[in-house]
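Here's a solo chain for you in structure tokens, the form predicted alone.
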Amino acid sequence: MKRVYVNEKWCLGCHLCEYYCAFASTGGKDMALVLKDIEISPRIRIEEMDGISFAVSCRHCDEPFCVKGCITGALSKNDGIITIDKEKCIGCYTCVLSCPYGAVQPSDDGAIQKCELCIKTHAGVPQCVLGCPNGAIVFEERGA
């Protein structure tokens, strides 16, 4: 299964992936107009530690603790992609605590949010990958 991977050596820490991610979930046509004067809430985020920048997003684990810990069944894994049913999510945040990567986050609407590889908004390549100016974020299949 294809997943999002980050090459920390190439990450500039520019945060453009965050903007492309936030824009992808809006359904808008013009990023500058849609995101102007708002605080974005991306499903990927850049962390910086000891001079190294890296992106944190859902790894769509083979054995996802977030799905196992979800008491309402709001998280499920289909075709290798972990998705959210926001109608079922009650905001208990057990999944936030269960994720070893910190990739599941509370959202503005009380539910949770995480990367779903842009399957609901853009078929194909996730927008964070397309928007990375340095090619640090890739969408590919790698051997186990």
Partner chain sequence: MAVNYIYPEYEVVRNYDRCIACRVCERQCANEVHEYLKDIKKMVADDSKCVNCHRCVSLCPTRALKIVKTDHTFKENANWSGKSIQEIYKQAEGGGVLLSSMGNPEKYPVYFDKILLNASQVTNPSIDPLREPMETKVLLGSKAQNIERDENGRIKKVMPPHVELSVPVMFSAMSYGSISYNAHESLARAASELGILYNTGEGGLHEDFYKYGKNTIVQVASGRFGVHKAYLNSSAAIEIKMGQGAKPGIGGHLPGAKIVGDISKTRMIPEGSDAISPAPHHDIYSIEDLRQLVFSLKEATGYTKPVIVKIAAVHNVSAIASGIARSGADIIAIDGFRGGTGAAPTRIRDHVGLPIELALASVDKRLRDEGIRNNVSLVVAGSIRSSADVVKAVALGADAVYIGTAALIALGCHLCRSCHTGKCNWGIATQKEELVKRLNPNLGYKRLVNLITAWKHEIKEMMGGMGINSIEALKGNRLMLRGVGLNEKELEILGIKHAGE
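Okay, that was the form predicted alone. Show me the form predicted together with its partner chain next.
There are no partners or other molecules in what follows, just the one chain.
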């Protein structure tokens, strides 16, 4: 199963992953048009401090507490990818409380949002990976 992996050794803290993520989820054609003058709310987020930085997004856990704890059944894992059914989600944030990575966020639409490996975006492949200039975020098969 290909997953997004992050190696902080190569993270430059440039935050481009966040912008590419935010852009991908808009479905827009031109980043400048869609992200101009807005506060982005990406599904991948940089943690940074004292020269250390790294991006965090959903790990698509083998034992996903978010899915198991979801009170509505809105979160589910299919083909290794944990996705959110925004129709069902009522924004109780039990998943936020469950996620050991802090990778699930409340979203502007009242539901939650999380990385879905861009399977729902027009891009089809994780844009954070493509947007990372230094290979700190990769999308690959790493076995167990």
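Small disclaimer: the values here were computed from a predicted structure and weren't measured. So that the term is clear: the rigid core is the largest set of C-alpha atoms that superpose within 1.5 Å between two forms. Numbering follows the first chain given and starts at 1.
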(Q) Aligned on the rigid core, do the two forms place the Cα of D37 2 Å or more apart, comparing between these two forms? (A) no
